[in-house]
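First comes one chain, alone, set out as structure tokens in the form predicted on its own.
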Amino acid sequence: MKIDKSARIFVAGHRGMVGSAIWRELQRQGYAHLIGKSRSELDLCDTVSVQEFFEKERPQFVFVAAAKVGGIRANDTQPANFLHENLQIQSNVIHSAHLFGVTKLLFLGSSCIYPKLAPQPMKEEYLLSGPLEPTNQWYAVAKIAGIKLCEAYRRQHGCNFISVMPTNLYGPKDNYDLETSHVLPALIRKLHEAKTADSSKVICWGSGTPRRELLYADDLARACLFLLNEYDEERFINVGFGSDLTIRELAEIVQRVVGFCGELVWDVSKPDGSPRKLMDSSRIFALGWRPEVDLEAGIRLAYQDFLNGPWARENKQKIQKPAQMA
């Protein structure tokens, strides 16, 4: 199915780091008809203001990118608020789609869906196949619920309605809280802050052992794109960078690129998560998408984002310009 460039088009979450990638790719392919509310224009925990909303807008495709979402300490102390509003945006939205006769829309997991121990790299028949990381299982029981309603609609009411599930992600507008933000904008943040501060080490979480596979966010979107206009198959597909790397190897990497010169100390004390976390993504390559930006070029573009953004303004005076490329 391809899209005509005058379709009107729903980015739930649009100011989001997956949300706003989404936007500015179909932006820079020339869809004319985007729409996008905040979340004080319209919350999508609320049924009645979204069936309004689908009522008047009559959006022709949807990209369901909104989600509450965070790090492993922020599953750990807010298990029923990850639960609870992911299950209430998606429910609302993925219904609301069916009644007012979306032709086609798209569901964004994530990778924690998968068991904590699931065979690597993950392929999609492995969903469901074994328990969960309980770090983040809140989140990922509502994401699977997301994938399961869309295959219901589908099979109950002839919806056309993916699901794609991306790995790790990273880039502009992504959450540099300490408290709530995943490994990449953390490091970004400690190190940075650490460099400023004239620091001699960071404390790192976790033994630095497990491994992760990273998608810069624009990646994500081409393939949302190229997604919505080529497949249409019940099962969900993953998205991936196609491989992966150590914590510690990550934090080298963004110690490189911030310029920090200190000491990364590791505090096992803290957990580590699932061991490994690398998706099969041989079905969308097969397809014909593949990433464009390698890693280390993803993070001097997320760090340049953090630099100009509110997390590094709070504190302008001590900002200091990136390390520059060898």
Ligand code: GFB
The other form holds:
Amino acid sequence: MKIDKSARIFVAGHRGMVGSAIWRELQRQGYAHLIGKSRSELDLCDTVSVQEFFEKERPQFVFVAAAKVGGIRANDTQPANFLHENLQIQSNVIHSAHLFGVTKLLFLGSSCIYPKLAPQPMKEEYLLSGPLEPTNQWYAVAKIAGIKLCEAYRRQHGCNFISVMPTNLYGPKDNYDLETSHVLPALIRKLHEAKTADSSKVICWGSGTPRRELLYADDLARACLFLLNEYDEERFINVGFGSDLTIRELAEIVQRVVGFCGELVWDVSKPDGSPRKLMDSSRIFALGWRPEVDLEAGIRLAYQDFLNGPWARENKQKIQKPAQMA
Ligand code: GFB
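Having seen the form predicted on its own, can you show the form predicted together with the named molecule?
Everything in the complex follows now, all chains and molecules, and the chain you saw is the first one.
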């Protein structure tokens, strides 16, 4: 299905890293009628407000990029929030999309839906074939419920709702809070602060041996628009970069990009999480989509975004005082 450039398109979560990347890509491709609501304007956990919003705005297409997200520690320490908020957001948006006749909806999941020890690379059919990784099982269960909701509304009501599983993501508007962030923004901030404070070492979490696949958010956004136009199947579809690396190798790239010459110390009291999460993206590759941003180039863009944003400015103020290094 080809989407008209004047269609009313709602991006749930348009201020987040993924939602804002989708918004930029929609604008770049000339879609003229975009709808986005900040959290203070519309609480997606509130069923009545979400239904009223759909009734008033009547979006024709919906991207569900709103979610409570975080890195390994946030997932591990806030299980109730990750499960409850994500279940609420997605069921409110998906049910309202059905009630108000949305033409097509795209739901975004996560690679953590796959079993902790799934064979690599992970194919779509490995869903629910083994136990989940304990640190993020709550988020994973919510995302699996989101996939199943889309399938259920398709089967029972004939809705064209599709699900897309991205690998680990990074890019503009990432979260640099060291307690709740994912590994890449954490490494960018820690290494930048260490360089600025002339520290000799930085503490990284875990053993450094887990492998991760990372995709730049704007590449995911291109994939999402491509799939909204081209993909109508019930089966969800993986979107990955196509190769992975160890966390230690990732940290070494960040060292190079940031220009930090000190030592990386691995704190093995912190969890490693899944040993490996490499997606098998052959289905979307066969449809003709490919990532465009190479990892080191993407990390350079992300570092620039960090330097231009509030986290680095806060850091500049902080280092007037004696520097604190993690
Ligand atoms: O990105 P991350 O937090 O989450 O951590 P997951 C990836 C790996 O980096 C783990 C290590 O092995 C961490 O121990 N790591 C090293 C660090 N230093 C750091 C650091 O300073 N901060 C962080 N955060 N990690 C998440 C899930 O899993 O992936 C989410 O918890 C979601 O639910 C997301 O699915 C995509 O890749 O392990």
